[in-house]
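Below sits a lone chain in structure tokens, taken as the form predicted alone.
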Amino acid sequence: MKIDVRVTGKTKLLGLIGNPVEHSISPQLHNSLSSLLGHDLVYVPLKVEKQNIGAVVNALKRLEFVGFNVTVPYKREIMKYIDENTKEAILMGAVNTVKNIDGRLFGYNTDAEGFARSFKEESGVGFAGKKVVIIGAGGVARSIAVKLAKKGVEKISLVNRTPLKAVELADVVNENIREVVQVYNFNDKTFMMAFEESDIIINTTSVGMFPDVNNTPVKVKNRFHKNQIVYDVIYNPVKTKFLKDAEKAGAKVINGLGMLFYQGISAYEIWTGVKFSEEDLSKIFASFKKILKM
């Protein structure tokens, strides 16, 4: 029998809290990074019910976790349990990365940077002067909207099932960065016009994620066209129905794997202080993409 020596009494812990977490491939990414760098760290996913968030966060602090990620639906809720959130995280209204520093928890948002880097590298296109549709108004939508406003987009057309949340998000961006966000209703004819005129369409909701693979956040498959870039933050399945509909119309489609990868890289750098070279990142990402093809 071969003795497994990967985990010892000196091993430090990283984690992921959310619900669900069964689909996540963050453990494969972070544990691979630790193995590559020779760090004695283990990353574990933790499914957490809403009523237990406070107790779980306190436990992670007491157990001296080096840090942890936060995924849906707790990226905003988690902020009240963090000792200090960065100014950017506060503006974005969401925390997805937490670091334990001497018993105090610090909250960061690496989603927006992960999205921006992924989009640019996979599409070869920047954001300046572009018309963008964002579907959803949750934590990811807000972080992306803030980033896009800073990157110089011409317009953000925002649509969400709950109009009030969309209006709140629009106010944050329009009042703190610049007036660039306009809110629409799914059933508005003007939204259909904005959808067709957009250069970039981004789904930030969990609609269409495994196992709900036959669903789509917006029933406009005949409104896509070949000049659009359509991005879905979901990466499981590799191509959601939303992306398949867009691809059939000739649009360029990108899933959320790159966003997950680059936000994860940023999180790992925050936790450990390491900096990856572009060459290393290219090799790691190439290996990481194979996970979904296994």
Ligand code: ATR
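Just so it is clear, the model here is predicted, and its values are computed rather than measured. Numbering follows the first chain given and starts at 1. Compared with the form predicted in complex with this ligand:
When the chain is split into two rigid parts to describe its motion between these two forms, Ser206 and Ser118 fall into the same part. As a two-part rigid-body motion between these two forms, the smaller part of the chain turns against the larger by 22°, taken from C-alpha fits.
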Second form
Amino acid sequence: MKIDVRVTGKTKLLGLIGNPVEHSISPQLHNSLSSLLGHDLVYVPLKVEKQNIGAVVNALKRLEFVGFNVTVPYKREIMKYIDENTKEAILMGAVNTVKNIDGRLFGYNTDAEGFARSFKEESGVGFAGKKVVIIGAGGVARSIAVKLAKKGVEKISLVNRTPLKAVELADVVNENIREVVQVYNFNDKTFMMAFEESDIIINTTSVGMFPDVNNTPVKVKNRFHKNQIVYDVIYNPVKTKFLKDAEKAGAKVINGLGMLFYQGISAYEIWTGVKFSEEDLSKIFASFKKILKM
Ligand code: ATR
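And the form predicted in complex with this ligand, for comparison with the form predicted alone?
Let us now look at the entire complex, which starts with that chain.
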């Protein structure tokens, strides 16, 4: 029998709490990073029922977990159990990464950081002075809108199926960061104009995600053009109808796989203090795509 020496009495722990967690690829990503760097760390998925979150967080603290990720549906709920959330995470209304320092828990949001890093890596373009459309006003949209406002975009045109949620999101950003968000209705002529004059279009909704692959969140495919960068946070399918329509019009398109990857990289950097080089990151990203067969 081959003796597995991966986990010993000294191994430190990382985890993921959420429900469900079975589909998550974070264990593969983080355990591969630890193997690559020779860190004696193991990352385990932990399915948690809502009424047990407090007890579980307490247990993770007592068990001296180095840190943990939080996924759907607890990214907001977790915040009340954290000792110190970053200002940015508070504005985003969500925490997906927690670091445990001597029994004190620090909450971060690396989702939007993942978005920003993947956007920069895949487009080579920065955000300062750009005009952006964000479709959707849920948790992901909020994190991205906060990040983009902080990174100096000129304007965010926000549309959502439920307009009231878009107005609430706009208020958070406009009142706390900068006055950059304007809310539109999908069918407004002014939205069509905002769409056309925007440099970056981002879908944050689940519309178009497998198995709903023939659907798109905007029925304005003729409004895409070749000077736009179009980003879909969805990565399954690899190219949504939204991205296909944009590509046909000559736009540069990016899917959400990089966001998923870089939110994990940013979390790992927070837990371990390690900083990956650009070269390492592109190699690791290539392997990560292989794990996912993408
Ligand atoms: P997440 O954390 O992934 O952002 P969420 O907070 O549930 O998830 O937000 C989902 C977003 O997708 C919302 O903007 C939602 O629109 P509503 O605010 O109107 O619910 C949007 N969305 C989901 N399904 C949709 C659909 N079939 N058509 C249009 N928008 C949809």
